[in-house]
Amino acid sequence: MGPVELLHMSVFSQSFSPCGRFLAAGNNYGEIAVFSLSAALSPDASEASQKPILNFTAHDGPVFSLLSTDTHLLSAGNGEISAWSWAELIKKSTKAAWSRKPSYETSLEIPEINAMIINPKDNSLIVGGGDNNIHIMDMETGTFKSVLKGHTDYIHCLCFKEREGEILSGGEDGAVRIWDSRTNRPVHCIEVFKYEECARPQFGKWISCLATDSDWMLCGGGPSLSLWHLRSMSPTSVFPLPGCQREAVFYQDLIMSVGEGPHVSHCLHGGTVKAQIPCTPSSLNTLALNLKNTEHRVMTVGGSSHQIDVFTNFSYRAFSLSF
C-alpha cells in the first residue's frame, strides 16, 4: 500500500480474539489486519511488534463491523457477511470459513451492512445496515430466519439487552427502536431527536452509537450523547461533547466516547466531561476495550488514521499498532 492510501486509511471496526491476545481491525479499503498484543505489549517489544502479523483483503468495500464469536472472526463488507476461523488466521491462513448474505428484497441491492450483534440466548447472528432491515441468521445452520422491519431509514448500530432479550436498534432516522427478540415484534420506539435537551438540528437526527447496561442505554450521533433509564424512556443525563459520537461504551463507573476529535472523551453518569485523552486520528470511528485476560488489559482506537492508539492504563495512550 502506497503512501497516498495510507493517507487516507480508516479504521472502522475492531475485535478481540476470543483468547485476549489478538486484534482485528477493518479500514475503508476492505482490508483486515491481525495484530500480536502479546507482542506490541512484551518487554522487549520493537517497531516490528506493533506492524500486523497478517493482513489481507476480506471484501470489497470498506469492512464496517468486525464481531468475535469463540471461534470465528466475523466481518461485514457490501451486503456480505464472511467468517475466518482465528485458530487458521493466527497461522496466517486466510482462507474464509463461509459467506452469507442476507435475503434482500432485490438482486441488485447491496447495502452496507454497519452492525452485528451475537443473541446468546439463542446463538443467533444480528445484522444492520443500509436496507434499514434487521436480519436474524441462526448460526448453527447459517440460514437467515427473520427480518424485523420498522426503521425507515439505514441501521448505523445495534446491542443487545441480555436479560429483558431486547434488541436495540440505532438509525438514521434518528430513531432507537426495542424489539423482544423471542417474538421479533417492536417494543418501544424513542425519537431521541424530539427530546429538547438532546436535539441538535445542525447535526441532524441520526443515531450512530448505543449502549446498555441493565436498566440504563447511552445514545448519540446528531442528537447529544445522553444517558437514558429505560423503565422511564427518558434522558437523565446529557454530556456536553461538540462533535457527533461513534462509539460510547460502559466501563466500572464512567462512560468512554469516542466521535469528531482526536480524543477519547471520560464522562462520568450524572452528564459531566472528566477528562479527554489525547488520540493520534483526528476523528475517531472505533472504540474496543480487552477485558478477557488481565495480562492484554487494553483499550484500543482507531479512526482517520492507519495508525490504532493504545491505551495499557485508559487514562494516555501508550503506542500506537500501525496498518
Contents of the next structure:
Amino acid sequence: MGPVELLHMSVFSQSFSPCGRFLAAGNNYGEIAVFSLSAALSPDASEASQKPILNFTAHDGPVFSLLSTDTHLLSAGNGEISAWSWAELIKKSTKAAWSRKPSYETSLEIPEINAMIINPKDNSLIVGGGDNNIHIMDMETGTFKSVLKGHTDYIHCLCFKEREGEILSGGEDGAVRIWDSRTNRPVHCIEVFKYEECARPQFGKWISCLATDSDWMLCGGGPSLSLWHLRSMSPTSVFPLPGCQREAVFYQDLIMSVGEGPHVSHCLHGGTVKAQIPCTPSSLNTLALNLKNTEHRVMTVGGSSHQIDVFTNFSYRAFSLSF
Amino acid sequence: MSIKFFRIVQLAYWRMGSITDDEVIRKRLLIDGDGAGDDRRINVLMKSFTKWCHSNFSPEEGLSQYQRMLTSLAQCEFSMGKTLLVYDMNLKEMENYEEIYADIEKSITSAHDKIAECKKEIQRAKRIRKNRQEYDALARVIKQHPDRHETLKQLEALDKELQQLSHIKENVEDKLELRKKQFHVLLTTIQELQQTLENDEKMESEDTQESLMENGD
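I would like to compare: after the form predicted alone, may I see the structure of the form predicted in complex with its partner chain?
Complete assembly follows, chain above in first position.
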C-alpha cells in the first residue's frame, strides 16, 4: 500500500472479537485488518505489534459496517453482507463463511449497507442502507424475513432497545423512526430538525448517530447532538458541540461522541461538555468500546487517517494502531 | 596473601565453570579486605611466639617481645569480639527487616482492599451522578410546561363563566317565549274584536235597509 493510498485512507467501522482480544477495522478500500490487542497492550509491545496480524480485501467497495456475533464477524459494504469466522480469522484464513444480499426492489443499482445490528431476542440481523428500507434477516436460516419501509431517504444508523424490543433508525431524511420488532410496524417518528433547540439548518437535517440507554436516546448529525427522553418524546439536553457527530455511546455516567474535529468529546447528561480529548485523525468516523474483556478494556477510534487511536485510560490517547 | 587465595578460588571456579574473574576478585576483596589483616596478625603472632619460645633473647628484649605479643593478642581478641557483635547485630537487623517486610505485606493487602472499595464507591457515585443528571434534564423539560394548579384554576374559571352564560341564555329564551305568547294573545283578541265590530256593522246596515223597505210599502 503506497503512501498516497495510506494518506487517503479512512476507517469507517470497527468491531471487537467476542473474546475481546482482537480488533477488526474496515476502511474505504474494502479491506479489513485484524489487530491483536493482547500483543499491542502487552508490556513488551513494539512497532510490529501495532500493525495488523491480518489484512485482506473483503469487499469491492468501502466496508461501512462491521458487527461481531459470538462466533462470526459480519461485514457489509456495497449491498453485500459477508460473514467471517473469528476462529478462522485468528488463524489467518480469509475464506468467508457465507455471503448474502438482501432482496432489493431494483436490480440495477445495488445500494450500500450503512448499519447492522443484532436483535438478540430472536437472533435476527437488522440491516439498513441505501434503499431507504430496513431488512431483517434470520441468522439461523439466512432468509430475509421482513422489510420495514418508512424512511424517505437512506438510513445512516440503527439501534436496538432491548427492554421493549424496539428498533430505532435514523436517516438522511432527518427522521428517527421507532419500530416494534415483533409486529414490524412503525411506532413513532421523531423529526429532530423540527425542534428549534436542536436544529442546525446550516448543516442539514440528517441523523448520523443513534444510541439508546433504556429510556434515553442520543441522536445527532446535522442537528446538534441531543439527549431525548423517549417516554415523553422531548429533547432534554442539547450538547454544544461544533461539528456533526458521527457516533455516540453511553458509558457509565458519561456520553462519549466522535465526529468532525480531531477529538473525542466526553459529555454529561446535563448538557455540559466535560472534556475533549485530542487524537490523531483529523475527523473521526467510529468509536468502539471493548467492554467484554476486563484486561483489554480500551476505547478505539478511527476516522480520516490510516491510524486507529487506542485509549487505555479514556482520558488520553495511549498509542495508535496503523493499517 | 589474598591474591594467593584469590588464585585458589579462581581455579576452583574455573573448575566449576562459572562467574567471571572480576566478580571473584571484587567479592573476595570486599569480604576479606579487612580479614586479611587479622589472618596475617594471627600468623605473625604464632611465628613470633614460636620464635620467642625457641630463641634466646636478652631479658629486656624477651620482655618487649612478650609485650608485643600480648598487644597483638589483645588486638586479635578485640577484632574477634567486634566481629561477634557485628554478627549479632546482623541477626537482629534481619529480624527487624522480616518484621518490616511482614508489615508492608499487610499494608499492601489492605491498600488493595481499600482500592477495591474505592472503585466500588466510584461506580456508585457515577450511577448517582447519572441519575441526578437525568432527573435534572427531565425537571428542566417539565418546568417549561405551565403549572398544573394554574391550569386547573383557569379551567375552573372558564367553567363558571360557561355556566353563567348558559343561565343567561336560558333566561332570555324564556322571556322571548313569554312575549311571543303575550303578543299572540293580543293579536287574537284584536282580530276577534275586529270580527265582532264588522259583524255589528253588518247587522246595523241590514236593520236600516229593512226599515227603509218597510217605509216604502
